[in-house]
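Given next, in structure tokens, is a single chain: the form predicted on its own.
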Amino acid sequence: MGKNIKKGISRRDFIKTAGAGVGVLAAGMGPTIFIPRQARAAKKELKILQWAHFVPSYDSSFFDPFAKQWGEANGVQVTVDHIGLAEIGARTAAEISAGEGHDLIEWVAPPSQLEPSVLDLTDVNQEAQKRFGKQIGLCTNSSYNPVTRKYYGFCHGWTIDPGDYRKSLWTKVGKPDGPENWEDLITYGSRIKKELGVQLGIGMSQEIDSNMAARALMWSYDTSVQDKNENVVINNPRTVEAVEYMSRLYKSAMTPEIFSWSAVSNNQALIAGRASYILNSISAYRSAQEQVPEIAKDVFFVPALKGPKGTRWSSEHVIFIYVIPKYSKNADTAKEFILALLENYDKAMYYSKLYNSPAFFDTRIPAGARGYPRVMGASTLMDLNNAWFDDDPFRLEGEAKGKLSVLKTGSQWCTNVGHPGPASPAIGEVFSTFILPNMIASAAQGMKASQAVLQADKQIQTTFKAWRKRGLVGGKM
């Protein structure tokens, strides 16, 4: 372990402070929250910067009350501040530059480029794996740097990224079960646009959904930014083919608005009835259940689309990763809080309306933690995950049962943004600077596909070279 880990909390302290669960029932929250109690000589502080969740009940009914009760039970003054998704990067950079701010900061994409400025969280990651079982691979690959052998963050959960489609529209063109491969989007999506006046909703702009879509497309076309050894390999014929495909898709089934979309635009288009298919999580569907129930009843889901050779990959939509900046004076307390959160992840799943999937599927549900509808015999988060996906507790009256069942296999066709390698600091910078959606948008707007790929390759090579000089990225190319 590195310098910071030796100063961190010990395994004995973990067991003392996070091991003895005492049930505390939050007012109006339903299922029991288990709060580890610890006697403290003096009041401590913990400041948390948390993204404003797409599903408001996660913040209002679970996370904020949980943080408050955990603090009261453990002699900690906990402050939780919420921030919009698009503001996380700039706010984190400002606090690190100032050398003060929040002790725990939650990112929703791998924050690997922050590694030089945040603590190595190897200790809390190892303790979590001892207590809760093996972490899902894509979560480890989104928080661990194999070159430095450090965990620059702690991943507690992730979000599955299926395709959301309007069944009535696809039925009218002879494809009631939705698209199976990328070419189906052109074959049937173009007909829906021409005959029914509804376009596809895949962005090509500087926002997270466009970033995820670009990667899913490339992986399904058997290409990527890097190989498993962190060599840059993007400039190849398969990438050119994928970029040419997106140009065809744009011309046949979409409109220019997709070049200026924000992270909520495809959600809004689906809810408003202006999109026949989007590549997203279930958040748009949840919003439709509240705002336009008839649209929600018409939304169904498909797994990652197949590429020309049958390869099927999707990028996890959102990945929840905490970092602790080096300036924090409350790192040990922050680590205790992380473990307590994992002990209550059944509530995180439920109050996010199944948007959050756990990073530790083998975590056992605390004894006595009941109060959930439609769960029989569930003892682990995996059991709970599958039971809810089979029989959605938030299904509307009259809505088809089992619509979310496809998500049970999400860990088989979702992967991390650095696939087939790790989410290194170089990959983090490529992601945060939107090189891939820019590449695709340039070609769709007229640039030759091979030129757009070459341009992206030069930017990516420069990024990787800079991080290699700092000893934080592997590979040679």
The other form holds:
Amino acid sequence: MGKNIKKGISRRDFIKTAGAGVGVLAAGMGPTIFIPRQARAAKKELKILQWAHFVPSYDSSFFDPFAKQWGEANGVQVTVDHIGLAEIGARTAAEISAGEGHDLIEWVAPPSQLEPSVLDLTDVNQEAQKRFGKQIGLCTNSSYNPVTRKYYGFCHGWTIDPGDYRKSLWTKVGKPDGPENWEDLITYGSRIKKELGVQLGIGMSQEIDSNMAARALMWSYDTSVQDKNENVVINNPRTVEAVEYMSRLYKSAMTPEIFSWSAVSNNQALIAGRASYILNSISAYRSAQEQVPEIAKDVFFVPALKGPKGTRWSSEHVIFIYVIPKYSKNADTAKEFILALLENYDKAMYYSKLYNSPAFFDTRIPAGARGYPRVMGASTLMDLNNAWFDDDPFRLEGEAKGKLSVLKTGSQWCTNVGHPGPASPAIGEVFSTFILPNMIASAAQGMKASQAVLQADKQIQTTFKAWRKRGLVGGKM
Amino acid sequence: MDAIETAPKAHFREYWDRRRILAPVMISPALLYIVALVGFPFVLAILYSLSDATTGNPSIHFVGLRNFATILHDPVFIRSLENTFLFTFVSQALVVVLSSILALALSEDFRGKQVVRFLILLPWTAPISLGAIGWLWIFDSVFSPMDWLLRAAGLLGVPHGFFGADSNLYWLGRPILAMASVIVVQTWRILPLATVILLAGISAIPNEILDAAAVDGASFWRRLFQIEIPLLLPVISIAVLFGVVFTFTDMTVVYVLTRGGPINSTQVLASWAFFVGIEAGDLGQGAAVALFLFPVLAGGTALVLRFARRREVA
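I've shown you the form predicted on its own. Could you give me the structure of the form predicted together with its partner chain?
Okay, now the whole complex, with that chain kicking things off.
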């Protein structure tokens, strides 16, 4: 008995019997069991990775709910993961190396170095232009490689980079409408520092805003890293002149703090009332609206400053570009999502508090309630752009109307990194290794301007040569 | 029945008692860990450094030693190499001196010793990024509390002030002060580990030797330099080894405080490898930068370990 009990049914017998039972059961209930499984397998998936937006309401009130609703309406399981700006590059590299990860990855800089591992998005770019009109040039130049003739990314938006100045300070030195050209920064900025004790805040540090400022200065001085055919042209007298100018500006209107700045330092300096002028997007002003309204009411904006010959350029501050890695099994779904996002870009503009500008200004505003006060007479995104910058819907009570008006023309004086040529991996490496801010900072700290430019030229030539060998950058070897 | 059931158990125990079976089983988790998390990435890094790989195209196309040749002509790489040595040796010299003092102090009995030990260990247990952000505030160009103290003491921000007439020292904005700042933070970070290692070493010194020295009337300094430090040398060398390896290969402090600036004056090999390899996408060159000092570190490590072993045996 005991033996029988101990022996009972062996594990092998149990598995055999249970397996047979389950088999019979499954055969009988086949349709009940398998049809839902097939349905589940058929449900499409879309995994999106993107930065945690500087303006939180973009993610919380627009993007995340929009992605969810779009997924529900189209039978797609959408997952959105947000990560910090600084982590995007490393995370993308890791996913590409692993050959799996997100289907749609948003970069906030041109992702040109990813070209060999991401899909050519010519089809979706062409479809978007068909539906929403022409894409603005700086967006195309940041997502299209003329050498390989591929769209390595899809640019849906960008951010204007105006000058932010404190009106009360500039009024006291006789320039109430703020600086118009770079020379004004020396003339009036030095007086503000000397007479009112507030310095100017243009970074010369190893961070993104200093990179933007260096490019804006050079373009306005009619010089650049490369020409439109991607030949390196930085070593010329105009660059030397621009670098010398920045040394003069540093000595007369700034302090050594600008050599240590991080990406948020100029925002902090403006909000703390310790900067008379900075080069930044409206995010600094939006932060001031929340944290120090009195300062925000005193912050006004000017377009890109003019150089000696009247040229004025500023860099896009942030550019929003999606890539679809080649490993993605949901590329078509990702492309559909991109097009749906474009259809709703009015909301992207509104919930980013006008931080996002559209890549397709001619997009028509969909009918019906849009989740924001309707703008009378507005039918395209360009209409919204003009109306909202003229009368900022996020203006504080008692704040001057129309202070953002100068941003209406942002697309005329903002351009892409790499201007007058396209963005490229070589331009990206020059950006990521801070060659330009360091060139300017070296001169400001005593190096001869021509020497600083020569040094930068050598580094840039080496960088371009390496990427040309990989076939991703144009210009002469 | 019992005999039938216990026989396999005994056999099993005996089986596991065999050294040639137990030893590999016990060591295998560590071995697996090293192979998977250290060995594999290391081999991959070597392959990358000899290839044209980028973040966008991580496939390996061998280019020989081209990446190493290129970085040797890069002034930022040379600067980073010099900075790495300066950063490591100055911070570790400070660590050796300060940890010896701390360990000797903590080996004595005094009130509140446990609290002091806890506080000294704190920098090691807290995440470094958190600590470095705290230091970022301490060295802030505008709101630095150290500057505030100096101003309050009349040493800064006044005409003919000892530290100048500017309202701030701009710790992270001036190359020399920026390097001094990252060295201070790295010293603060490594100090607890070295102190704990030395403390363990001190407690292992036989009391008879110290008692004999006391009976013979040896002064503190004589006891320190002729008994304690010579006996502690193997332990000190291990503490230095850890500190040097950690400092040579780490970028956190530099990345959080200065991102290598101003003008690459605090750039070290680890941070430069990250900027070139990951941020700029040139994996091959980034790997070459990262691996450049490996032979030096490996050789140095072997020498230190050999020295420590010899001293122990002696």
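Think of the rigid core as the biggest set of C-alphas that the two forms share within 1.5 Å after superposition. Residue numbers count along the first chain shown, from 1. This structure is a prediction, so every number in the text was calculated from the model and none was measured.
In the core-superposed comparison between these two forms, the C-alpha atom of Arg238 has shifted by less than 2 angstroms.
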